[in-house]
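Take a look at this single chain, the form predicted alone, given in structure tokens.
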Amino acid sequence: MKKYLIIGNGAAGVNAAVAIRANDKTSSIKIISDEEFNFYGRPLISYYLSGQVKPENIYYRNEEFYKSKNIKVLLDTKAKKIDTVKKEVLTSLGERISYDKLLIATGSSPFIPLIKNLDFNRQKNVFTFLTYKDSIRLKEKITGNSKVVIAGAGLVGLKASEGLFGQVASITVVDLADRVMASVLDKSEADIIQEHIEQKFINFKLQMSICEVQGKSSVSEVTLSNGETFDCDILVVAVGVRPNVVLAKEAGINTLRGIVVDEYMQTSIKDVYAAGDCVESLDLFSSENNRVFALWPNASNQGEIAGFNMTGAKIKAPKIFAMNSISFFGLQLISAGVISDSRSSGVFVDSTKNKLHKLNIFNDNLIGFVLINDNQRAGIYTSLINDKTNLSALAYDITSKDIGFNVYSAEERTKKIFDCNGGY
């Protein structure tokens, strides 16, 4: 009987445990989690903050699930050290847990920029917004009079602003970029998102950064890079995340920006696997460089593949590409692949007020798209990107006609319908 050990109780870790149990009904599975909660929906924390999701509905897996799968979870416990020679993990409780197969699914942590006088340990009104606990603490602190400043106009910062809307006096979002969601969208798409959010009286200070804060036990004022100052009762720092690689690196496992894994999700050390936000994934659009993709579906898929392979399977992880599906105050955004590329042979845009349909084409392939309030064909576009389908082989031009499943030839339609991996 084997001993499987998983560090991390998020999407990658839990899906790995489920895959392991599907292939191995009797061996022991333990999960070490530095959070105090069972597996919950991280995308739901902004809806908990707004009051749209109740605490009991934020969990994806309850205690009964772990019990039914015979999975032991050590909550509120940190993995302090991995000994790959003795094949054991030292925890914050002083326990040494041995393993035959180990999965590192440590996720990522918020990046904290250098801001003069900023001290998370001392100032009680400064928050990150990545975990359920962050959302709980923030909800407990805000009042109807709170003047909130959010550092970061990316996905996390914008969802924090949505969660806070209607519960505080004012919200100001600050970002060094010239547009919201700069790592995902071009200016034209970003402007649609920003204008929609501004209708909720959320203010943006773009092409600026917070360079200094005032206040000892609490932040009372922020100073921007242009010299502007204004009052602040709540400061939310949401400028990005960094992969949690220290534990792996100290164990002698090969790391770059993320943990390096092969196509089977195995690290440079035998019997040690890694998955999720902490790893460097195979990039569909680059044969030379891997990337860190902090994406929930990616973590889920990689965890499942790693779990099966830990039991002896040999399943290759597919190359992936960036995908985002999100809404802001009812405005739906779906983006995938490469949005901007100087090599593109054609960028086709159809836009109206609060609606956009953008396709990015290179070398007879669809390599990216952005859909705003126009998401009906997202699945087919994603399939075209993933399969690297030659557009010239399709039944008609996807840029001149609203596509459906019949964009594929009859032979391809049949193949996709009966192929369990076809996505239809």
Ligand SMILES: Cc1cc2nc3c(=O)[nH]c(=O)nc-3n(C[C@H](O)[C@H](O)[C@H](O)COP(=O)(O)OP(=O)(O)OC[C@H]3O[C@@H](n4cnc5c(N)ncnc54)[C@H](O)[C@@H]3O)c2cc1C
Contents of the next structure:
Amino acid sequence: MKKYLIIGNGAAGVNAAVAIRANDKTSSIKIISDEEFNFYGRPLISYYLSGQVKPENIYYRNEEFYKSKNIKVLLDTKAKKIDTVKKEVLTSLGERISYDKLLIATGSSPFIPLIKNLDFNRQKNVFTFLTYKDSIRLKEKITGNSKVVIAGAGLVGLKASEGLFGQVASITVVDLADRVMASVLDKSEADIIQEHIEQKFINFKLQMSICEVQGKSSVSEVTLSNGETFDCDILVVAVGVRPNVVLAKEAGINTLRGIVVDEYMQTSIKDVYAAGDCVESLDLFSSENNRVFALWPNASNQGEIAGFNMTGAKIKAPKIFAMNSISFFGLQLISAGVISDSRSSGVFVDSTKNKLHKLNIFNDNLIGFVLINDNQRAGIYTSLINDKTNLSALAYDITSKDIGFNVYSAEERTKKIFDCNGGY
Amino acid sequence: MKKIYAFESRCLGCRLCEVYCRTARFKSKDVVKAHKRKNITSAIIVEEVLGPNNISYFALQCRHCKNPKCIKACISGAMYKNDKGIVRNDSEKCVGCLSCILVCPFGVIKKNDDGKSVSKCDLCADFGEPFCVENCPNEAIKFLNEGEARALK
Ligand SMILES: Cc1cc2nc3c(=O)[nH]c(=O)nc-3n(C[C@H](O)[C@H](O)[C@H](O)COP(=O)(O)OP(=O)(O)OC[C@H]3O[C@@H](n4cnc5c(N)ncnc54)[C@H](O)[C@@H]3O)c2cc1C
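Provide the structure of the form predicted in complex with the ligand, given the form predicted alone shown above.
Time for the whole complex; same chain goes first.
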């Protein structure tokens, strides 16, 4: 009987536990989590904030799920130190938990930019937006009179603004970039999203940063890089995340920006694996550079692969690419792959009001797409990117009409229907 | 596990399966009423194949993959596989983020008109045989085991 230990009770950690159990019915599986709640849909915290998701629905799986799989979860417990020689983990409760195979699935932490006079320990009205706890505290603190400032116009900042909408007096979103979701979208697409959100009276201050805040026990005012100041009752800092690597690094495991893993998700130290937001992944579009992705599907997939490999399987993790599906006030954005025009030999844009359909084609391959309010069958595009399908071999020119499964030949369709492994 | 298999040479493209799929999703199971309800989305899709001098058709719906990408991508825990291997979506938990649509290689998950959840084929698991199969006028879709389907292809 083996002892499996997992640090982190998120998408990566839980999918690993499930995969381990699928291959090994008897060994002990323990998950350590420094959060007080059971595994929840992290992206749902903005839906909790708005009230769309009730507390009972935020949990990803029910209690029965863990019980039936005999997965033990230790909540409110932080892993403090990993001893890779003795093969044990020291917890915040002073316990030493030994392991045969260890998974580090510690996710990421909010990045806090340098802002003069900002002090999370003293100021009671400043928040990050990463955990269910953050969202609960924020929801408790806001009133109909709150003037909210959000630092960061990326996915998380915008989702926070959507969650707060209608419950506060004003919302101002500040970002250094010239557009919203700058790491995902080009200006033309970002403008559609921004204009849509602005209709909800959410203000944007772009190409600016917050350089100073006023107030001791709470922030009362923010100053922007252009000198402008305005009142602030609630400050949400959501400018991005950084992988949690310290625990691994201190244990002597190779880390760069993220934890370095091989194609089987094993770290530089034997029997220690890592998966999810905390690792550097192989990028489908770059052979030299590994990238840190903070994406749910990737965390689940890597967790599962790590879990299988911890039980002795030898499954290679696929190279990955960015993908997002997200809505803001009913406007739906789906995108994947490389979006920036600079890499492409042909971009096909078809945009009417609030609708955009862009395919990024390079050397007979689809390398990326952006769809706004045009979501039907997006997964077929994602597959074309993933499989590096030669577009000239398809039944028609994918820029000429809406895509369907009929883009494949009859033979290919039959093959896909019978294979249907899913997979990564 | 039994799944729905399409036989392209028999498909007339009548789209009756789409109508019956919507009926299956409608409480009263009344085909006329269901047909009029535009907010119910069919989870079976009929596609055209343009040949040099003819058009043929095929129907397609969830393949209930062995290791479904849609479940891995789901951010809310709404998408799951039941003990019979059927991939289902719990509309109570679904927030309509469409991450499943982003990754489904068959493109067979659809957004519901209310924008709050998605429709996908659940093989009519709650009430016997799939409605679409039972009502196909030309046996162009059949409910079969993989072995049976391979033998017929
Ligand atoms: C508001 C919001 C919206 C999002 N929306 C989307 C979306 O729409 N689509 C998408 O793809 N992604 C989205 N994401 C990103 C997605 O949530 C992450 O990519 C995903 O949660 C990563 O999973 P993970 O298991 O790697 O890490 P996490 O979910 O971060 O889990 C890691 C866990 O480990 C715990 N931990 C860390 N260190 C220790 C320690 N030393 N001891 C014990 N426990 C520890 C952490 O507290 C955490 O609970 C969103 C994120 C946020 C915050």
